[in-house]
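Only one chain comes next, encoded as structure tokens, the form predicted alone.
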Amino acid sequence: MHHFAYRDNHMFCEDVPVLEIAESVGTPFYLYSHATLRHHFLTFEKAFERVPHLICFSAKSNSNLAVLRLFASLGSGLDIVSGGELFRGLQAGIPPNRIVYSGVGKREDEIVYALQSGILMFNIESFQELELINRCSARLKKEAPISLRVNPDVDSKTHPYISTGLKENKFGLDMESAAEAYKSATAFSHVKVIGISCHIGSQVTEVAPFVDALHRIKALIATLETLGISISYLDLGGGLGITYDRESPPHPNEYSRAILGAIGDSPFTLILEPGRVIVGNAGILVTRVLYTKRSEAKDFVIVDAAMNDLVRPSLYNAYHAIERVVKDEKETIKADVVGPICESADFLARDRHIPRVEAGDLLAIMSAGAYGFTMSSNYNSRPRVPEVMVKQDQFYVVRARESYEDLIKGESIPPFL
């Protein structure tokens, strides 16, 4: 569910008129509501209350200030895969020992800061990566808590690119040498084996690949108890879905009960890093239309967001409604929804069945609030948009639109030219 609803053909975000915040702020821009954040966080939070648990939001799905501390109110803990995740989620008023960092590439430089800041575990993806952070933490004169991030070997069947817990991917330990790692690691001196690790994907539809990897890793747990190994914390990652388009993923009530279904009765503090969920729907992007076109070919309607916007189309050809923010009794038309970006690629929709369209008309992208604004670029020299929160009858801009000189701030001109 969301709080963006028409009331006499205008779209509201909870109780403010989306076309009064786009007069206010311009376009493009951002749009989430506070109530629709809160209100997911909370369902997820209550489907796994009778078990020991933390829930890690996803810090790369969304990594606004505003929308963190949010989180953070209402006792979120993070998943970062950056030092600039970390250094975002400290600033927003999460407690470093509720923050999990993944990724298969952390820095050494990386490593330190989080190692100083006390996070509560390192997820390690490499047998590399795992003797650089046993010499990080002895140079520093501290236990680094980890766990081996694991690849179960699974298909989540969603699309090639988000797709994490394959053999192919370039994440995690395969199964076959995991036990080994984990011996590996209780011979480090400054690493303290505390959980395991696992996530098979994004924008996961089906409750089967999750239960699926989760046998398959309590197999593995029981193996490491035979070895003298115990497990604290059991992580299994985000990536369940949203509806897009005609999706039907499962209600975060039925994931947990199959997720703590096939658990059973376990000592493991449940981990889960939930991001798209959360953030997906509660979140629209606002652009204005700047000109109509009419090909041979085809219908374009041009408007001022673009790939650099709002990538996913582009990147993934994923799917996101297109609605009117002031709607009429207008034809339907089958168009392209492109931006002025210099790239074929530069789209928002494909042959999208849409009402006719003007020049000066609001579109809003719908289920924008995940892997938007964090993949947004400043290709083609484009400011990066305004990000806008509503909390019931009030909107603030809780990231102001880039300026020109933001473009090239950081930058400047040797001597010699």
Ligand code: LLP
Second form
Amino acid sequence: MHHFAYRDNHMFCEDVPVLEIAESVGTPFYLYSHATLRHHFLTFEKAFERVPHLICFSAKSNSNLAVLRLFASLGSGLDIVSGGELFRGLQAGIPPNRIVYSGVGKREDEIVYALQSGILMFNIESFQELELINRCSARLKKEAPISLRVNPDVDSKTHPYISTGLKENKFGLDMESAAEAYKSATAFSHVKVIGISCHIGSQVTEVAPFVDALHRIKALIATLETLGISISYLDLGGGLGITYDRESPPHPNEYSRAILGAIGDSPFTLILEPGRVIVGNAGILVTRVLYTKRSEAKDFVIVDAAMNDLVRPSLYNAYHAIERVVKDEKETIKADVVGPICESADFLARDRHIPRVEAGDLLAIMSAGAYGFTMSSNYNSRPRVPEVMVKQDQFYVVRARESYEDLIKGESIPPFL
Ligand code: LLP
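Return the form predicted together with the named molecule of this protein as a structure block, the form predicted alone having already been given.
In what comes next, the whole complex appears, and the chain from above leads the way.
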């Protein structure tokens, strides 16, 4: 469900014509629908209402302050992987005691920042990290609340770059050594074991891998109980997929039914870290056609957005539907939709059947709300694009377009040059 729909052949975001926004802010730009973000969050939240739970929205999928503030106002916590994401979360008003911190490479300064901020829990991914967190919290005379992130070794059947729960992935601790790791964690003076966490992968379109992971984790929790270690929080990570093309992922209700069924009457608070399923289909990237050209081999549509703005097609060969902002009757062509960057991997779609378009036409790259802006860069010295949020019949620029001055911010030329 989303609020991008046509009225008289014009694409609207809620009650605002996308064309009007393009004329006001220029292209390219990211556009988010407030009603869609809100609806997706509340649907997910409601799916788990019958058990004690905390939704920690995954900041890496979309960390715009306005987006985070909206979720904060709906009671969300935050899943973070860096000091920068912690800063954004706090700036947006997410309460620190609803923030969980995962990631294999937490730096000492980031750990100290999180301890001083009073986050809910560190999801620890290695023994050395555990030692460092203990040292930092001893120095600060604190007790660090921790969970161990375990790697349940299940195949989430997703793209290899975004699968995280297999033994060969760098994430978490092996199931086999987890009980030992818990035992040593309880021996540390300045950490407090409160949870267990896992995340099996992203864009997962079936419930079975989540249930498999859960069964393995439950077995581990039972072992821990025999060792006298009790768990208050079970963090299942994120990963629920969305429809980009023809996938039919489970609805959050089906996902929660499967998870709650597998959990039974366990006494802990369930933490979930959804990202994509909340924001993915709530955002689009709007771009303008600069030129069209035909080589002997194929048709090219050259647009003003590029792989630096949306890297998913280039990086994962990901599919994003492409729609016209203003529809008219046109024959269909097969074309590559490409950006201005000097790389052959700079494409938004390849061999795609789209209506014949002309220079000046506006296109909407759909389902770009997750891992869109957050993965963008300044490659080819391209200023990053604005982010706009629509609420009903108003739109707000929630991040301004970068200027050329922004591109060189912080750079300096040493005196010897
Ligand atoms: N929790 C942890 C520990 C994670 O590593 C991730 C995503 C999430 C939660 C949120 O997962 P989601 O619900 O969004 O699937 N850039 C890739 C996706 C990378 C996901 C990394 N981890 C993409 O564009 O598809």
